[in-house]
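Taking the form predicted on its own, here's one chain by itself in structure tokens.
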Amino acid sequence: MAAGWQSTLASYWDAPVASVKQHHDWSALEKNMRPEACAQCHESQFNDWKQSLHAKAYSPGMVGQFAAMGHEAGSDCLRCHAPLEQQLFDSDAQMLSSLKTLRQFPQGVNLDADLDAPEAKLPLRHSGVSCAVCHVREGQRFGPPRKGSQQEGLMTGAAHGGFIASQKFEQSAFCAECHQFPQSYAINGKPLENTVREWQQSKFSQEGKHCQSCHMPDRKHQFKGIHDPSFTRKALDISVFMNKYDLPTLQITSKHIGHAFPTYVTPKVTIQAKALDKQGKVLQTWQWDMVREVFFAEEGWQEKKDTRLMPSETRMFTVSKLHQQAVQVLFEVIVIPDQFYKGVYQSLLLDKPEGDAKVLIQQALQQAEQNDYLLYTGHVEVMSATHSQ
């Protein structure tokens, strides 16, 4: 295997596999593809990963749809959400059983990495995008070169008989299989998910800053994104002020984001402004959205609008025709990470699914509604008592 590692890397995502062919004497723990097994030696990586959306990729919102799809269509979804060969479905019965199991064990893994716990005995698909998805092929472990080194190829060591090192693990192309859809999925000329191409067109690509630079800093397996308020806030410059025309303005700059903000069609970011009088009564409201909004029609997927912020772009949101009694304008930036999915789940529930499917979709909708958060708030004092009408 070691001699042919280049060819394996060249086809790394063609048909992901995590077989346990013995190329050397592995222990029972090493043969175990569960992330809890990996945690026995890689505790810090497991502790980061278990909080990430990768660990939750085998999600109730997706699995709840499988009963109406059949196991083959369900396995197509797993090509990104749980892509190992051992994670795919081989029958409808197996798929339907998985719905019941997910209701009983929603975490998918034992968070304390206890291999004797019931969660550790779940089918591997319940662990979502787990360690083996990225690091195991044909019975061999793969990963980035050791820190401080660019050396590739077989790195000898006692554990696993060594590992194959490749710089691909620190490059955006490694993420593209799931985070860059092909042009055949284009809507209005842009693929449904276009994140890697957006990065390629940004300055970050030219500067050699890859996906991993932000989403896996210092090789941490947290994979933070728009669901994390602190992570998102640090990526943006936001301020409020009176512009040169004495109009309250919010300015937002995409400073540390190497793709559209928000990327994909799922999230929406809303900017709201409220004019208040001396008593704090709301006199006027304004709203702007940053979103890529798509919908499905008879002729296929259509794009309604794309108002997202591009990398390094600065945009201003200015109120006008301010009420005479306004003394202050309050600005808020609200992030709705799962805006698109909320609509999907609501539509699915209108079709009256039954049993486990209904419960899982209801759980997904409830969770999506809890993910909204206030990213920023700021106010501008209106000095003048007279305003244009």
Given for the second form:
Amino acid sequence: MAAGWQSTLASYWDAPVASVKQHHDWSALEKNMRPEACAQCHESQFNDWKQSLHAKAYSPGMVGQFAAMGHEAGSDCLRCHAPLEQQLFDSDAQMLSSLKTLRQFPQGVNLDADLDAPEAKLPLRHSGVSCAVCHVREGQRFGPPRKGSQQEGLMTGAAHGGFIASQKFEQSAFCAECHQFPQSYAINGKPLENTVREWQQSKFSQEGKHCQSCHMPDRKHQFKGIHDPSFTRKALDISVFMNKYDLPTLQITSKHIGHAFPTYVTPKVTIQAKALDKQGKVLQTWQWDMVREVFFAEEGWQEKKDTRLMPSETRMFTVSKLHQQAVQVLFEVIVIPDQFYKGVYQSLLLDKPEGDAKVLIQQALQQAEQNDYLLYTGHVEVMSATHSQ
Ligand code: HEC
Ligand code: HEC
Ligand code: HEC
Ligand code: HEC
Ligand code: HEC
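If the one shown is the form predicted on its own, what is the structure of the form predicted together with ligand HEC?
Okay, now the whole complex, with that chain kicking things off.
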């Protein structure tokens, strides 16, 4: 085994299989690939992971679209959302019946890790990007070297035949399979998903800080991202002030983000400014955004604009031609994590899907709308003497 593990890792993400080879003489618990089973011995990883979007990747927004697809196209989506061989679909009928199952069990995992609960008996695809997706190949567990050690190779352990330790688990390349498209898919020089390359060009790659350093601090399985307001807020420096020309200004610096803010084409960040008079009445408004906007045309995907904030970049948003009566300018930074998907769901609903598909897409739209949040608000007082601009 020890000799073969290097070659196993080389093809780790090619058609990944988790199921246990027949010859393993293990307990039912060790053979069980459900995350609730792993949780019996790895509770802390389970408790973090279950709240992450990886646990929710087998989602109503994706499955709701399956009604209009063949099972091979559906399995193509699962390549990132639930990629193990035993998570993929065998037939159109199986895929179509999965819409009903997801409606019945919107929660694909039992949150108390109760192995007798009905969720713990659902097909493995319901657990999305779950433990076995990242850690199991043909029953064998793979993981990072033990904490404080660099040692790679087969480690003996008290369960599931030990595990194979590899430093690859600590590197950005491990996440690339699902978070980076090949360069040959580029639109205006950049693939739709370009996170790993953006990271390579940032100072964080030189400092040896990988995706895991920020998204799995102390190896915690939280995978927080743009959907988490406090995680996002902490990574930015934002302030408002009068600039040297006495113009109200908002300044934003990307301090601790290892890629563009936002990295994907799906979120949008807007910066809004309002000039108010003494009574609080709005006199003027301004709006800017940070987004990479793409659209699909006959020639394929096209880029409309790319105004995202790059790692370590500082940008200023300044208002000018202020109204005479303005006494205050109020700034707001608003994050719309699922901007692109909201549009997708709305247009899918215009096509009048039926039954389960309709309900799932409606649920997805509702969830996407609830994800918007106010990242920052601040104001500057304006003195009337500065109104000459
Ligand atoms: C019966 C208890 C038990 C179950 C069930 C179990 N594990 Fe483990 N696991 C262990 C033990 C014990 C070790 C060895 C820890 C050590 O020696 O450092 C281990 C080690 C690991 C490691 C290596 C940790 C490292 O330091 O790199 C990974 C990864 C892992 N297990 C994943 C899983 C996954 C995924 C599942 C479910 C599919 C699972 N385990 C189910 C007990 C269990
Ligand atoms: C290369 C990997 C990859 C493939 C293939 C893929 N996705 Fe995704 N998908 C992602 C990632 C990463 C996210 C989260 C980031 C984002 O918002 O774009 C996501 C998010 C989503 C979302 C929004 C969040 C949610 O789960 O509700 C939907 C809906 C979705 N994908 C549907 C699909 C569908 C339908 C397909 C197949 C046509 C597909 N995806 C194929 C990686 C992939
Ligand atoms: C998206 C991939 C991914 C998923 C899903 C995932 N892990 Fe991990 N896991 C990792 C990576 C990467 C590391 C190493 C992180 C590091 O070293 O910074 C890791 C580390 C571990 C370790 C070693 C922890 C330590 O402190 O030494 C265990 C045990 C483990 N995972 C178990 C699990 C279990 C159980 C689940 C499901 C509840 C799970 N993982 C889900 C990627 C994943
Ligand atoms: C220096 C810390 C840091 C590093 C390194 C880092 N990230 Fe992030 N990441 C963040 C922060 C903070 C956010 C939330 C703000 C945002 O969305 O840009 C985020 C957001 C995300 C998102 C949410 C979607 C989006 O459009 O922004 C994804 C996906 C993601 N990161 C994946 C990765 C991957 C994959 C890597 C490694 C190639 C990585 N990150 C490296 C800090 C980091
Ligand atoms: C098997 C494919 C796969 C792998 C491997 C994978 N991810 Fe993901 N990741 C996804 C999908 C799919 C989503 C979107 C889930 C959803 O919302 O439906 C996602 C979502 C995320 C998010 C949440 C972004 C947000 O919008 O807030 C972060 C952060 C993230 N991944 C980081 C990582 C890191 C770090 C690694 C490597 C340790 C990694 N992922 C490995 C498929 C994967």
